[in-house]
Structures are given as C-alpha cells and as structure tokens.
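Given as structure tokens, the chain that follows is alone and in the form predicted alone.
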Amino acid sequence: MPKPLEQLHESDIERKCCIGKVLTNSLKHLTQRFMDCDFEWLLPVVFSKSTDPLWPDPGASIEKRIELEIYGETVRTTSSMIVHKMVACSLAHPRLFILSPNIRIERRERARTGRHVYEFTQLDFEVRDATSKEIRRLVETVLSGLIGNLKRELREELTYLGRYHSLRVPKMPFREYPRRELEKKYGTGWERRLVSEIRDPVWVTDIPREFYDFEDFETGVWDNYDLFLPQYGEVLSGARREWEHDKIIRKMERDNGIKKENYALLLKLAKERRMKPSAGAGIGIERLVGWIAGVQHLGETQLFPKVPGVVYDL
C-alpha cells in the first residue's frame, strides 16, 4: 500500500521523484503530440448534471456516487467527460482533448489490487467524423512515440525504477482481439487471463457498454475498443459514438437505471440533429504512468495517493 508523502523515507522520496519525472515527461509528450495533430486543449468540468453513468459497464465497481445541491439543482462530480466532449465535438471543436479529473469511489476491496484509485486523471479526446480505426492508429502512434521518447530522455530514471530494459517500444499496429473470441477461449474471466499473458499493449473490441458507444442493432456488434496493458489491465476506453436521438433513447430504456433526465441536453441536441458522428477515447494517466514506471500500486504515481477505502490527511 502506498504511504502518504510525509511518511516516505529518503529512498522512497527518490523513487517518487523518478516516477514524477516519468509523469511530467509523459504529459509533455502526450499533450504536444495532440496539439501537433491540430487538437484543441480545453479545460475540464468538475460538477455537472450530466456525467458518465458507468452503467451497464461490467468493469465498473462503484461504492458511492457523489451528488450535491448547488443553486437549487442536483449536480454530480465528474466520473468522465464523455457527454461533454461529445457535445463540444459536435457543436464547436472538431478535434479536442482535455486532462479531466475523474472521481469514482471504488469498492474498498479494490484497495489491494494495486490497479485502482478513486480519483484519477484521463486524457480525454474526441474527433468529429472519425472512424474507430483512425482513433486506434492515432493512439498507437502516440504511445509508441511516448515510450521511445522516455527511453531516450529518462534512461537514468527508468534504470533506477528497473524498467529501462524491460520496457519495450510497442510495434504497430497493436494486436486486436474480438471480445467474443476471448470469452470462448477464457470464459468470463478473460480480462485477468489476457493481461497476465500479453507482453505488449493489445486492443479488445466489441464490448457491451453504455448507451453512448455505437452498437449495430442488426448484428449486436459494438464499434468500440479498449486498450489493455500487460499486468496492469485496461488503460484506455473508446468508441465510435451514438448521435441519433431515437437510438440513444432506445438504449437508455434498455439499460435499467439510466435516468434520461440526467441527459436532457444531450437528448435535446440529438433530437434537433445537432449531434454529429464522432469517435474518441480516454487514457488513464495514472495507469499508463504506473505501467511505464513499473509501480506496485497506482497510488505511487500520485503525490497524494487516493487509495480505495483510505482517506489520508492530504
């Protein structure tokens, strides 16, 4: 379990600083690459009426959803900016990215997995009229470039962390696995088996998920994709998006527990045909940096760890 900053010994501080350099250089490289590709860097949203329902995603493990009243209205803390970036991409910014703080109060038993924190940051991005394949190729190019850059610029730090020689620049294109094939091979526990066997990042496609991911009703195939890292699990979730009103409504009604009133503006824009086709993804920064640095717990990537079930003084 990660210790709070004030309890770290000198060697722990040195390790923390090396991880911090990996984080700094990763953010520098990622943001610059997206800006080089004509993305606009926008600011995040913390409170909103609309946020990701995280339902019926089977990977979600939420103990509590934070709601509060301001100015006579109920708002929620951001669990992801998916709705906001879909709207922004449709109405104003065809290529955008955001470093978005996410709050997901994970169940306490996830504290010792080492792969979960209850507050984290996503690099969220969206592209109007993009295909899923275009997004995957963009991600592959950016991440392969990132690893190569870090191995050139941070040889000393990666060596100290024991990752310089074991961290490989992934070859493109990354391997893709249809989710149905993984289920046939491994059963319902396919995620755990997959991440224990792979040696490089891989894509998994066609994952049943929330209403905003595009689904072909005739075939039942979802046009979405997750990127999995060896040992660390899913680091990116993305998809081509739904934009047609009647289809979104049908999916919301199918997913018991989705409150349409929480997505009133999205539905209004879709009904007015102001929503546009888009595709994008969100990259978990702590999990990406954790994999690069080889941490035992993602809380090590945070200056002030946010471990499920634990509340430190800072």
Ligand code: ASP
Given for the second form:
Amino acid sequence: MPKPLEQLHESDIERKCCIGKVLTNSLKHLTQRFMDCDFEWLLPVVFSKSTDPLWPDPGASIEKRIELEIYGETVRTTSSMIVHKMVACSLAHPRLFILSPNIRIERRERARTGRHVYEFTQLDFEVRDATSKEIRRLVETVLSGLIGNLKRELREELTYLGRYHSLRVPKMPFREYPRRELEKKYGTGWERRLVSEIRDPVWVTDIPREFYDFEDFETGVWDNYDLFLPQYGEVLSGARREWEHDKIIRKMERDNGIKKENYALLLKLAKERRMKPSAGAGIGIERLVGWIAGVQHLGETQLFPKVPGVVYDL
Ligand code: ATP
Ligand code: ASP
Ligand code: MG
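Right, and the form predicted together with the ligand of this protein, after the form predicted alone?
Zooming out: every chain and molecule, the one shown earlier first.
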C-alpha cells in the first residue's frame, strides 16, 4: 500500500519525484493541446446541489455520498462535473475543459484494486454539437501526442521508472470493440480479459451507464465509449449526451434511485429547451499517469495518497 510522504525512504522519494515530473509534463501537454484546440479552461467547483449520481453504473461502488448543509441548503461534494459541463457547454462555452477534483468514497476493499483512490482528478471536457467519433479522434490525437512528447522530454525519468522501452506511442485510430461483442466472447468478465490481452489503448462502445449518456431507445444502443489501457484498465469514460427533457425524465425514473429534485436545474433548462446536444469525456489523471509511470497502486501517483479505507494526516 502507498505510504504517506513522511514515511518514505530516499529512493522512494526519488521515484515519487520522477512520477511528479511525468504528472507535470502530462498536465502541461494536455492543457496546452486543449487550449490550442480553442477550449476554454474552467475552474472546478466543490459544493453543488447536483453532482454525478454514479448510478446505475455497475462500475460505481461507493461507501457513502457526502452531503452537508450550508446556508440552510443541502449540497454535495463533486463526484464529477458532468452536470456543470453540460450546462456550461449549453449556455456559455461550446468547448470547455476542467481539471476537476472528484470525491468518491470508494468501498474500502477497493484499496486492493490499485486502481481506485477516494480523491482524484479528471480532465473533463465537453464540446457542443460534437459526435462521439469526433471526441474519440480528439482523444487519440492528444494521447498519442502526449506519449511521443514524454518519450522525447522525459527519457531519463521514464528509464528510471522502467517504462521508456515498454511505453509505445499508440497508432491511430485506436481499435474499437462494441461491448456486446466482448460479452459474447468473454462473458461478464470481459473487462479483465480485454485489459490483459490488448497491447495498445482500445475503445469499448455501447455501455449502459447514467441517464446523461445518449441512448437510442429503439435499438437500445448507447452512444458512449470507455478507453481501456493495456494491463491497466479504464482511463476514460465519455459519451454524446441526452438533452431532451422527457427522455431524461424517463431515464431517471427507470434508474430508480435517482432523486429528480437533485437535478432540478438541469431538468428546468431541458424543459425550456436551453440544453444543447454535446459530447465529451473525462480522463482520470492519476490512472493515465499511473499507467505511463507503471505504478502498482494509483496512490503512488499522489504525494498525499487517498487510498480507500485509509486516512492519513495529509
Ligand atoms: P471504475 O469502473 O474503473 O471504478 P468508473 O467507470 O466508475 O470507474 P467514471 O465514473 O467513468 O469511473 O469516471 C471517469 C474516469 O475517472 C474513469 O474513467 C477513471 O479514469 C477515473 N476514476 C473513476 N473512479 C476513480 C477512482 N476511484 N480513482 C481514480 N480514478 C478514478
Ligand atoms: N467524466 C465522465 C463523462 O464525461 C462522467 C463521469 O465522471 O462518470 O462522461
Ligand atoms: Mg466509467
């Protein structure tokens, strides 16, 4: 398990600093590429009435939701900025991104996955009127550019981390697998099998998820996508979004467990037809950097690790 900073030996700190260089360089490259593509950079929010319900995503497994009262109102800490992204993209910025802290009190047994921490950062972005394909191509260009850049600029650090030779610049376009085909081939454990077999990042499409991802009610196909990294797992989820009021309501009711009153503004804007079609995604920064650096546990990418079930001083 990742230890807190003050308990690390000198060599562990040296490794941490190399990972820190990978993080800094990755953030520099990613933010620059989004700005070069005319995205506005928004600052994150911490408290809101609406946040991602993380439900009924079967991948979501949290111990509790954080709700507290301020000024006589109940607010929640951000689990993702999906609602803010959709509203900001509809009403103000047609292209936007945020480096957004997400709090998800993951079940404590998830400490063992090595892929979950209870505070992490998403590079979350959204584009008005975009198609899923456009978003996937954008992500491919940005990620391939990032890996090429890191191999050029951080050769010494990647060599120290034992990743210089094994980290390959992925060829574009990345392969795409419809989730139903993977289920046919591998059964319900498709995710683990896929991740152990691939050698480059791949897309999986059509995954049943939260109400905000677009679903074709006639075919039952979801217009969404996850990006999987070899030996590592999911690093990104994204989709084209729902924007029509009646459809969002139908999905919220079907998902039973979703409290419509927690999404009052989104529903009001959709009713007034002020929500616009968009598509986007969120990249988990610790997972991306963890894969690049080849860490065993995501907490190694954090100077102050937030391992499920473990609360250190800092
Ligand atoms: P998983 O099924 O792997 O737990 P998820 O599908 O629940 O993840 P999303 O809600 O899709 O996660 O979140 C978007 C992205 O945020 C993920 O693709 C991942 O990169 C990152 N992420 C999600 N949960 C965590 C976590 N607990 N720790 C670190 N990164 C996370
Ligand atoms: N960031 C994700 C998206 O854009 C939402 C999430 O965090 O689950 O779809
Ligand atoms: Mg996901």
